[in-house]
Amino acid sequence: MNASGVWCRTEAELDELIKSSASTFVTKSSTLEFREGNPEPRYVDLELGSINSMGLPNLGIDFYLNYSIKNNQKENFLSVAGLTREENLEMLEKVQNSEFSGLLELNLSCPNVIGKPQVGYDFDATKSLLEEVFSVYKKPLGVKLPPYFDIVHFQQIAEILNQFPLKFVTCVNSIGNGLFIDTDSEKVVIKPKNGFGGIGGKYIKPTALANVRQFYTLLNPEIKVIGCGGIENGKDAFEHILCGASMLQVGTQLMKEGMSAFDRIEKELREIMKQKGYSTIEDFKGKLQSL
């Protein structure tokens, strides 16, 4: 499937996803109202990935909720990323009281909203928010996480997540506040935040794989892991699944290549499985070996 934020902001983009070979789709992370997002240029392709500081440009929760209800032939994921706790709860109540029958992805990890910290790095705030979320929301829900880097932090956030009836975690979002420089002009390449932005693509694959593996081993088995980060080809997909991912999201490569990325990656993955004698995903999912 796509990663939230990629090819999923407008009706035309979502229509393309539905027609593609992706098994499902996730909407752009929405706020309560329409947001223009950060000033351009705010996304740039890089040699091994991308840098962006989009700032949550989206059409508002009502658009994505109504679109998802009308186009439910693929059980899709509706992503929300309120700018405040109150906004998240208001959106969740709206979805709870609607006919939406898919899965909700609560984004705890947007690194590119100016002046707003990532909730996922504040463990007390994450726990408090989830307590309130599950008091009002009873439909299937998971969370999108930022990348973690310290073993203790993996353990601490997993201990919190295991206290709630989550269906999935998506890991990871982009690595926040990287910097890329055009040496010819001696300038940064994106305008918001003096050039600081989220890093995606091949640059972050080792971090993404580490997060998928850690959460696969630390979370309750009922909480599935969706792998995201650096998936450009079948080998990348294979490695994410080997680490424990049950589903995959493609971000930067989808932005660069378009819908053909889904068919190509799946074909390459099937070829690797054939070479290794695997007939199903379950034959190798989560079976990464240590030395």
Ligand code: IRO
Given for the second form:
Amino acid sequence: MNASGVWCRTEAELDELIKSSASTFVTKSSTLEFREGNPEPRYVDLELGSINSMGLPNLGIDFYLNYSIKNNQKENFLSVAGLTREENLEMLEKVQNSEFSGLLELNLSCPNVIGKPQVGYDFDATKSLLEEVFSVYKKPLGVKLPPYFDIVHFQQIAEILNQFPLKFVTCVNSIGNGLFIDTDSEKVVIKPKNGFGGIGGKYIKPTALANVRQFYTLLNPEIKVIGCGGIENGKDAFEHILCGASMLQVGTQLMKEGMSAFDRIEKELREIMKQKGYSTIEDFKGKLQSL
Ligand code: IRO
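Starting from the form predicted on its own above, please write out the structure of the form predicted together with the ligand.
Now the full complex is given, and it begins with the chain already shown.
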């Protein structure tokens, strides 16, 4: 499927995802009300990936919720990213009381809203938010995590996540607050936050794989891992699955290539599986070997 944020903000974009060969899709992270987002330029393609500081532009939860209910071709993921605990709970109550029958991806990791730190880096806040979330929300729910970089942090956050009936975690959101510079002009390339933004694409694949592997190893087996980060071709998809991913999301590459990325990546993955003699995903999922 797409990664949340990529090609999933407007009705026309979502219609394209429904028609594509992706097995499902996820909507742009939503807030209670419409948001314009940060000033442009706010997304730039780079040689090895992308940088963005979109600032959560979206049409508001009602639009994405109604779109998801109306769409009966693919059971989809609805992404929610309230800027406060209250906003998240209000949106979840709305979804709980609706006819929505898909999965909810609670985004704990938006790096680009000025003055709002990524919830997933505050372990106490994550735990208390999840306690409240599961007291109001009873439908299938998972979380979109920021990338972690320290073995102790993986253990600490996994211990918290294991206390909740999560259906999945999505690893990873963009690596927050990177800085890309145009050497000729001696300028940054995006306008918001003096050029600081979330990094995606090839730059982040090793970090994404590390996160998929750590959470696959540390989480209860009922909590599935959705891999996201640097998936450009069948080999990248294979590596994510080898680390333990059960589903895959494509972000930067989908922006660069459009809907044909899904077919191409799947075809390349099937080719690798054929060469290796694997007939199903289960033949190699999670089976990464150590030396
Ligand atoms: O700036 C964004 O809108 C954005 C979000 I909510 C996110 O979760 N990740 C990202 O890279 N950008």
